[in-house]
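We begin with a single chain expressed as structure tokens, specifically the form predicted on its own.
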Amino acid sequence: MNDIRSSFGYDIFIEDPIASLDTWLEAQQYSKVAILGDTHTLEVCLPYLNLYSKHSSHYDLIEIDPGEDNKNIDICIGVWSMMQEFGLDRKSLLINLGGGVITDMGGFAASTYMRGIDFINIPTTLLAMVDASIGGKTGLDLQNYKNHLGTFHHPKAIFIIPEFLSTLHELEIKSGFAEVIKHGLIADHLHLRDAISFLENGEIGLDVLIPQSVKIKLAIVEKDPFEKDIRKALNFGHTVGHAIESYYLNKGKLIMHGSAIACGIMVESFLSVSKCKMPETDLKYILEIIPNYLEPAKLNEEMILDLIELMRKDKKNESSEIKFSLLSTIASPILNIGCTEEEISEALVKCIHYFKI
């Protein structure tokens, strides 16, 4: 695995991401450092940085519960009453060390603390690993609206290692490769062949499969930094996906991103079918993979109205339209589809009938 370098101006260290984050630490002579952490990740993910790093003595420690229903003003309110109780500057640093919600919220606190201060991001899964920490977007729910707020700035740099996808447990790491597989569908042939075959029998290595996915991620971010084009394909599968992990989140229940967007890319499939003539056999195809590899979220009847009305808040929408990232072929995605609420209910309905056969 290589480094990569960003025209965003930082690195992600994939290398030897350990002895690049000491010595990156120690270039940088930040005022005071604060690593903000989850109960999980600071208990299992801080001690191995704590073995090597020769500045660990000097972190301030913000802990906040793990969950998706977390990650909200109210809690990150509490993140920035932390920094400036542990006298954070503008000269300082915040470590994001976390899944998508740390690095999600993290970001989001360090761009708006004193109207910006660096940080870094340390992903802690696979979803963050490949997708999450990269591209500059940082997030908080909004009444269980999914990212309704945000910025846009990048982290000065990310580590990533490996080492940690081993305190995660299998369906965590099935989450992740929600993202991979998406970056496949949307981008590129043998990336999706290259995931396959690792869940299938392991000849693919994640040293091969985390770059390609980075890289994938970072190259459609660069083009288009701020989503006015591109980079909405990598929305395919959210528009659904996000619906129903609002809806699950409006119950008091948690899903799995993953498994959100594992289904988004079920019932989007069918739509990029009826909408971009996308060929049965693409269709076919990912209807295998999702189900076989993967844990998508089920589905029923039940649902539809809640999920659509979710879908008509969704932050992606322009002029009341639902708008989707779709495919007219696999690696080849088609941008800002609008489509009817009979269209999404009879993709969805489809779907739902599938996971039945």
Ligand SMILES: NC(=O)c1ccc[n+]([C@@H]2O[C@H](COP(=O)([O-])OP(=O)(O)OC[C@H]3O[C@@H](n4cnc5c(N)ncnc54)[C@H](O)[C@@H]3O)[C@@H](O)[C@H]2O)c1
Given for the second form:
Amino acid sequence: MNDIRSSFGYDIFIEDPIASLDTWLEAQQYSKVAILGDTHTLEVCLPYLNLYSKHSSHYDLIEIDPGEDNKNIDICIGVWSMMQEFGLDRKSLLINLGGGVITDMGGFAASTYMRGIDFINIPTTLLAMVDASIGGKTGLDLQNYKNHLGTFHHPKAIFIIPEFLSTLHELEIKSGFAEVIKHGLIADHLHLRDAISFLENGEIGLDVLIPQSVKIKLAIVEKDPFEKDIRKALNFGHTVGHAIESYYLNKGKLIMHGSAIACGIMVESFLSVSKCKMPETDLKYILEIIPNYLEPAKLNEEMILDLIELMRKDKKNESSEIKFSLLSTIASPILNIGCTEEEISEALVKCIHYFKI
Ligand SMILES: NC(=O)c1ccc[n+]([C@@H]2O[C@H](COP(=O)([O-])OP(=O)(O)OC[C@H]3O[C@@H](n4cnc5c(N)ncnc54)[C@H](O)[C@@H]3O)[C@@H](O)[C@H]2O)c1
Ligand SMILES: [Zn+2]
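Requested next: the structure of the form predicted together with the named molecule (the form predicted on its own having been shown above).
Now the complete complex, all chains and molecules, led by this one.
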């Protein structure tokens, strides 16, 4: 494993991240440092840093409750207020220690506080290690619509500490694998094969898979930082997936991001066949691996109208059409495919029937 330098000018430390964090902080001389985490990450991950870091005693802590239902402006106001109370100024640093909810929320809070202060990400879930902490998208949900508030703002560094995964629930690991598999499906047969090999028999380790996945995401966002073009490929599974997440948020029931995305990948694979002529063999393969290795959210007929209504408000749409990033084959994404409600409904029904078999 080697550290990875991004073309945005920051490093992703993966080789010896805890020592690198110490050295990095020492070199920066920030006026103040605060750590944002949720109840779980501050309990199980922060002590791990304390064990090694001589800087830890100088940090102020900002704690929020865990879960997607906290990724909103009300909680963010609390975070900004704490930053103000602790006296963070424009030369201060916010450390985001957590999963994607924390890196999205902390990135947003830092990028808007005093017109933008520095932040770093220390992802603690697999999903945040391979995806959410990378790429400069920050976000909050608005009225349960996913990431309707957000900025593009890169962290100053990312420190990936795979040891954190030892306390993460098995279902959260599976959730992270939805994005790992998505990276394989949109960009890289080899990565897909390695991911399956890890899930099947552990022959390939996370020490190999995590950097592979990070590099795929980084290479795509480096080509298209503001999502005008190829970065949209990363949204495969997400038009449907985000609608599923919003649907459950509206019902007051939390589901994992990766679980929604796994189901979204299945539905959007049906659409890839009907709209982009993806071979049936690719569909069959995707429909085999997703329920086998991941925990896709379940769908039923009663959800269809609500899901389509939620997709209509998806921020990826540029007009009244509902836009998708689909596949023409595995590892060949096609962007900006407009689909009618009938086509989407048909794909949802096919997926519902597939679950019933
Ligand atoms: N900005 C992006 O590019 C991007 C990309 C993908 C996903 N996301 C966002 O990421 C979010 C999902 O992230 P997530 O799946 O990491 O969820 P999360 O942050 O809610 O974390 C999942 C759960 O695991 C707990 N946890 C975290 N680390 C732990 C650890 N090491 N040990 C024990 N428990 C731990 C958390 O407290 C939480 O309860 C969604 O809001 C999604 O929209 C953003
Ligand atoms: Zn995602």
